[in-house]
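Below you'll find only one chain, the form predicted on its own, shown as structure tokens.
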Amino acid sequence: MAILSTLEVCLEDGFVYAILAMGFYITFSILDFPDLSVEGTVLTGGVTCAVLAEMGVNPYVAMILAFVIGCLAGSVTGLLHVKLGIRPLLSGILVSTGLITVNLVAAVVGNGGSFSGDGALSNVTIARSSPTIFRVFPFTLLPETVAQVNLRKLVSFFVIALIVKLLLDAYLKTKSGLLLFATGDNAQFTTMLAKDPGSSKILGLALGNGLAALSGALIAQSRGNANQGMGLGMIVIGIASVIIGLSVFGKLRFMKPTTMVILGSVIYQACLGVASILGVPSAYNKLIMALLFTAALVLSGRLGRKKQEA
């Protein structure tokens, strides 16, 4: 019972972050930007959605909602970057510090935050009367639990994994898509074409940012709550999950990038539930976090230079 518990966290927790690993393979890996924005969007797709759940929208509309604002906040990175010259780093560090504050009077606004003494969001919290989209339609067509497994939640974020998954495929064959692939490339290329390379990249934190906090909206109704902590390591995440997929399953060339994004996000949850089973406390999941990310990092620099040496 225990392995199967684990499995089915993993799954779940890798469908969840598989939307966000999505996002960093159009930033990371398409574009070539470091954007360390996400941790704050993470958060405010997680606040956003769990306020307007406790307001009475309904989840899909809260979640359309957490991704646009995601989208905003991505936008401001890259006008940093692009309009004023700010190096990506410090665009994506500014960008997250000023959500902290964002994210404090959503909070306030929406009634749902509590604070603690130094003025940090504690919690924001999803009562269980609260629309999310396990309690509506279509997947409460679908029992709550099989043989002590929460099927409905799994098939959920399964089904939105595969929607986003799909949606994406289908934008990056278009022609923004394709210029996003151009500019990660060569800048000047995207230049000749009389194209503004500045406006792909734009464009690319956008839809990164807007992936991220869908993410977080999901977070924020599996949990119940958001809080704080939600951001914390969702780079080290986001870019493992998109470095092992890629590593792992790049050689096979029937499989889409997106697919392979997927599977790295689960493979990555995978060892942290195997760390798990073995009787690692949590208190070292960070450290472990760590760990693989310094492997796939490792392991995506040899695979590298065996492919410039072909």
Contents of the next structure:
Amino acid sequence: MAILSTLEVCLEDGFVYAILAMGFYITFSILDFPDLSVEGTVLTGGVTCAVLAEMGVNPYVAMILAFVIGCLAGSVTGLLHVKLGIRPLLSGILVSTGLITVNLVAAVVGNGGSFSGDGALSNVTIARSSPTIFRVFPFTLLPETVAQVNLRKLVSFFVIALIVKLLLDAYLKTKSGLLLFATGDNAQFTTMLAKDPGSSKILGLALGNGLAALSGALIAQSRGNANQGMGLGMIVIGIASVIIGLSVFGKLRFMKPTTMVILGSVIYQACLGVASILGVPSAYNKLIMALLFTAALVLSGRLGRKKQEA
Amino acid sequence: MLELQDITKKFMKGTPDETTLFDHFCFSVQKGDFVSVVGSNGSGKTTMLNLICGTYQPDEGKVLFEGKDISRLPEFKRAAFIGRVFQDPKAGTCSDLTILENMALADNKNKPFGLGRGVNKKRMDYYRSLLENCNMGMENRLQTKVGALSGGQRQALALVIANMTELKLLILDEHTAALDPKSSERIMQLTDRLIRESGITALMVTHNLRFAIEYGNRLVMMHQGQVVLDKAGEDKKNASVDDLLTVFNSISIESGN
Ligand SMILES: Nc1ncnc2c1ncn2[C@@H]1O[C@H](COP(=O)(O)OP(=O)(O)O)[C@@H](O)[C@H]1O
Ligand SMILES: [Mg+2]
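Based on the form predicted on its own presented above, generate the structure block for the form predicted in complex with the partner chain.
Full assembly next; the chain just shown is listed first.
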């Protein structure tokens, strides 16, 4: 039974973080931009969604708004880099730092309180009566649990990750999507197409952070709250999932990179799951995550390349 | 059509290493000219092209194109009418994309890159016909990633891609220098054919003195940020590699090399 519930958690988390990882696929893999702002945008997405849920807003509307706000945050990272010439890592740190305050204010105001200042934490609880995707059409058509597995949650996460994947696949085939690949590969090429590679980068960062926020919105609904701890480790989870997915399945020509990323995310969560089954205390999780990340980096031979660029 | 007016360009401005490459430099190109530019390393050829394309801004002076001042126009906007092929075959194409995707992107130049389909399969025959002209066996490899092509093939593709949309000026910066002699020869012939067919104005930097003599209708030699030799018409036709070498050597001796 412990194995079954661990498997359930691996898949659930695998699908939710797959959305985040698809965001990193755009920024890290396509644009070659190590985007640290995600640490903040995941929580921003969560807080946005939780606050809106408490206001009684339909969860799908809330998730779309979370995505849009994530896009805005990502554009700021892009603007800092492109217009002010700040390096990628620093641009991300600036935005994620700034978002700490934004999230805090949003959480406090969302909780109906006035901003009291010191010691406040971003923590918004979604009440049991507030609308989440688990409590509105269409997923209410599914039984909540089957054989002690939270089927509704599992299926809804899977379906949403799948929809995101299909939309992203469709987008990447458009002219705009192709230009994103060109910009990441060879910005000079984009320039020669009479397009500003900077705009293309900003667009990619917006999308990547939009997806991170969307993933945060789902996490908040699943846990019933959005809190300060949510952003921690998100960069490692996201990038490691991308690298694992692309390096394990990269040789399969028929498989779309987005599929590889989703599988990478599930594998990553499965590794954590195995550790927990083996009885490794959860306090060690972050260390295991860092080790997995290192293994993934070495596996894909990306280490050397990134080192050169840093 | 193109005029560099009184250009001053310094590097490392405000540091002890400040150098002035161009000091009130003037240069102009007539419509339909095919100019070959030669000169020793560091003479300012690439910098001149960078000033024309907008990669660099001049410290003083103006770049005029068809009478309009384009000095402040960003590089990507100038690319709407200026095409460029670099020495590095990797610079003119995207390695991770297929030949087809590279060409589809180029096909859409000067149009919006929106949510329409990135690759239009109906254009494939047209792309194939362009590649057939290169005679490098690329026409049957549209789905191949460009990273898998040889340097010569990539450079041919870069040339074709640069010429896919109508240009007013083609800039070539030692675009055959990184290739083996045979590929270099073929790329040069392809270049010459493309330029003749479209009648485009072109500016070609080369280290190959024979190419500079054989191709184009005007020949310019640069040295230390100045034009030291400029031959056009009959003068250019009668020039020989030996003449050029003589000038080259006399300059080198003067500057103590
Ligand atoms: N970005 C730059 N920063 C500093 N110096 C530069 C830069 N670009 C060119 N230079 C200097 O300008 C001079 C001319 O360079 P360049 O135009 O590349 O010469 P060429 O193409 O004729 O070999 C060189 O001495 C070079 O050091
Ligand atoms: Mg040069």
